[in-house]
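The form predicted alone is given below as one chain in structure tokens.
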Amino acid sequence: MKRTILLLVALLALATARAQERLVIHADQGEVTISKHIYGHFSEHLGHCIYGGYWVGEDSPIPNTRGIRDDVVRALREIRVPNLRWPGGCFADEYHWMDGIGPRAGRPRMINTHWGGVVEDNSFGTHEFLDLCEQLDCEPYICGNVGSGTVEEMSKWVEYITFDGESPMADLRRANGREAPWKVRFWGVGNENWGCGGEMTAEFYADQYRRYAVYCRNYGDNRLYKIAGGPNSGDYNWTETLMRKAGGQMQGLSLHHYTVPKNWGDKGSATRFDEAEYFATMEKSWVMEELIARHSTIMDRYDPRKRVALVPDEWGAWYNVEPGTNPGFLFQQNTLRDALLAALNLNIFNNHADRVRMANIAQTINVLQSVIFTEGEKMLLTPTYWVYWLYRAHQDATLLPVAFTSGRYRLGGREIAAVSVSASRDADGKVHVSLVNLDPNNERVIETELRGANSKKVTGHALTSARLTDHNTFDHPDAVTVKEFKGARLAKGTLSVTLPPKSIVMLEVE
């Protein structure tokens, strides 16, 4: 009898768990577009992100086009990078753009006081960055200097890049080898002005933003999409103040939030962590949902038509640097944990696509949560890279409404939602469903009803590995990579998916 009761309890628990993880996708609905710009990247003059990452110089034996690495360009084009933020970050508010134009041999050298105290020779400047964006077929996102710069300096930079008439700045651009102006839409007016960008109050920065933004002019048919320096994580007063005082003068408001497993004094190791630290990382990653919801609520009061985008243009994991590396270079390894974190955040951004229309992971190469590592002539793709490869299908697709209650992942008396999901319909009518199982120990069975669809076929890819700490190295560059997924079945309008533990799955249903 006792054995029978235990069996019944176990079966009831299983049935309850399955009932909790029933997903409904309204495949015939959806009005919001998931902007491709949510899948943007951020590259700062920091460590080996620019120098050795993108830029090797025209005389390098590493294959390059005008000094920019060919292998990096190919890899980033494969994940369809839609926009690239530059030159910072904290570096932006000590960067004076005129130091980075003209013959390279004559450009002034400076000390990068924010990041490692190394010499910045300014060999990678405006022309090189915009050449990179053209090679990537992505849009530039330039962050201007408010912290130590002037209104005149920023105004002239916009003119130098985008004006097609007769003026000192346009003539200077032509003298430097570029006849036609560039098209540059995304323009950040300062960076982290509450911190490294000037230690300003919200009220002071709001006034400064209004002043600087006036002189960031539209030339010809180039129209600037001006992005104000927004809050640090949960600083809701900053959002309130900026929207109240300057909301009508901006098209976007940035948000910076990093996931730090432990604390800022000891952030934790990128590769040596136990399940408790992994749980804390995912718990803190889920905070992005709350941040976006609360900042959006404030923005809704001043902008109910959602004209102004919320732009998380610095996000990702931040750990202690790898032992033996320059602490100012912020180089950290990238494990399966980071892939799960990235997929979770991208699902959150997708599901808030009515307000979140742009985002930039920090940072693209060799710094923080990178998608690429380089070492001399060698290059490898990190687990986070493969998340962007999987999620390409969501770019500019229609967000589909979903109804879903996830089961729980519990550890040490705490719990979080175990599964994250977002879904979209592309221009060809195909439905894509991205599912993330954060539970490292248990499969999750998701019974999915596809309402309004007459689907006949499902295919998929998955990213997982044996251990959360698994990562790619130059000796083993494919330790963590995508594989074909066979755990989905479609029958009579119901899609049954068995998610492996600690996995990311992208399904295509047609």
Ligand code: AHR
Second form
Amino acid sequence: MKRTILLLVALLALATARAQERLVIHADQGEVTISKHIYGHFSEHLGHCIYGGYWVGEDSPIPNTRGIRDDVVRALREIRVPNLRWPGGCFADEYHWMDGIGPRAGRPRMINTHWGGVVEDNSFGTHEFLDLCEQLDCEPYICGNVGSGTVEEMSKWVEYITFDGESPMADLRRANGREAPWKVRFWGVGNENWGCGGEMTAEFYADQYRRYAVYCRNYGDNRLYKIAGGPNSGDYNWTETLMRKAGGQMQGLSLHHYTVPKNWGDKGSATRFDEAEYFATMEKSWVMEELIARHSTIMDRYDPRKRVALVPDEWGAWYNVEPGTNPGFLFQQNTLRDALLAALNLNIFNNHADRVRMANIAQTINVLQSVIFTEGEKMLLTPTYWVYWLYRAHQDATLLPVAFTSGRYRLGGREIAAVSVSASRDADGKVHVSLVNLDPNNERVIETELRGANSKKVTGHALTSARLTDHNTFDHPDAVTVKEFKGARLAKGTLSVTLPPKSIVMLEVE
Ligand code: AHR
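Moving on from the form predicted alone, please list the structure of the form predicted in complex with the ligand.
Let us now look at the entire complex, which starts with that chain.
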């Protein structure tokens, strides 16, 4: 009797630990492209993102091309960064671009009042940023100054960069060593104008947006894609007002939402957290789904044809800074938890690709949810980097409709969907499926029907680790990294995938 009970308990435990879910992927359908620009990045003059992150200067012993680190460029090219947002952030609305052109020795030294009160010597300016984008082979996304700038200043910046003819600004560019204009499409008209970008009301900013946007001209065949400063998380009134008053004048509306596990006073540690805090982080990350759905619903009313993109151009995890580091530099470690958070958000963006056509994680190097850390001549790739590496195949692929209801991950009387999925078909007809198992305790078996496909082969990669808090350090740079995934089987048209607990799996099906 005792043995039978023990056997039953063991079987029950096994069943719970191997929850089964059914997924249908409509592999022969799909109308929407997952824009590669969803995989964009954001880099601000903040802490060691620009200085020490990208920029070491031409005289540095660290290998560089015209002052820009070669190791960083190599690593970012590997994940095919499609666009880079710069110079901020809050910094953008205090940045006067003319301070960052001309001979470096003559550029003014000033205080970075927002971020650490350190000296900004302007050695990295417009030419250096656009050189960086050329080295990365990505599109620049420049954010102009509305908060403390002028219409004239922003208008002249566009002219300086993109005008080919004879004009004071184009001539100045040539005098500074750049003959041909650059192509710049993505143009942000201010940043967080409800906060650090001027503490404006939605009504006031909408009027300002219209005014600034008029004078951001299209020169030659350069066509600006103007992105208005959008709402803070769930500020639906902001979206409503902007769309009503200025929807016709913009191509994109930004959205900022950070995942803060605890609260803004004590955000929580990047590396020391228990399961309850992990659960809260993921619960708050799922909020992105609701934010996008609700902002999109408002946008649909004014723009049913979805001409205007919703652009989450600042998103990611925000924790307390690492002990002993400058609080104004926002340096935080990056664990497996961050990778799961990034993968979940990217799946959400993919699944809303009809409206979300661009996004930028904050921030690329040494700041907030980074993909790279540098320390002197050393560089390492964080767990979040590997998510971008895994998800490369979704860039510009066709989003596939899926039917899936995830099982639940429960803790302390609360619950969230345990598994997130998105799927796409690339130009060669290969199907890619990204699956995230947020449940840190249980495997999940996903029985997948690839409807409309005659699949023969499945391969994959996975990212996981023993503990959620695991992370990479300069002593152990490969503690958390991708490995080949062996947990998928194809038999009689059904793809059976066993997702390890707390894992991200990217499958390629041919
Ligand atoms: O990414 C850090 C800061 O967060 C940005 O400068 C600002 O836009 C946001 O509040």
